[in-house]
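To begin, one chain is listed below as structure tokens, in the form predicted alone.
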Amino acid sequence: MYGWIWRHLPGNAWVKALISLVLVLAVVYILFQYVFPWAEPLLPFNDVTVDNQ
């Protein structure tokens, strides 16, 4: 998959590396801004099985 992306990016190696970095940062931004907040209520991190005594 990464090879396919690398071959289809325009430019030389430096330009491809810069575009790849921008793509990775965009994916991380989308994950933290939209995907993780949406999925957080669905995860069982706040389900506590121990009672406070």
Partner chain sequence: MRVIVRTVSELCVTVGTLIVLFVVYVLFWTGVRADRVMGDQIDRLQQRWSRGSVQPEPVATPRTYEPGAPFAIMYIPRLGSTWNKPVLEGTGTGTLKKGLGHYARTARLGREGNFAVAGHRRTYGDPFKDFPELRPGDAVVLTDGTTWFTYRIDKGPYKTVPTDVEVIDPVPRKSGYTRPGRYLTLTTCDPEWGHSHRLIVWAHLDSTQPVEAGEPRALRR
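Please show me the structure of the same protein in the form predicted in complex with its partner chain, now that we have looked at it in the form predicted alone.
A lone chain is what you will see next.
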């Protein structure tokens, strides 16, 4: 999977490394900004009230 991505990135090894880094950062950003905030309320840490509002 990662080998396939690496082979399909353009440029020499340095350019590929740079693009990979940008891709990794983008994925982490999307996770922290959108995916985790959506997933976190599904866990029980938010239930602090007595009437389940």
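Whichever C-alpha set is largest while still superposing within 1.5 Å between the two forms counts as the rigid core. As the structure is a prediction and not an experimental result, all values here were calculated from the model. Residue numbers count along the first chain shown, from 1.
Relative to the superposed core, residue 45 undergoes a C-alpha shift of no less than 2 Å between the two forms.
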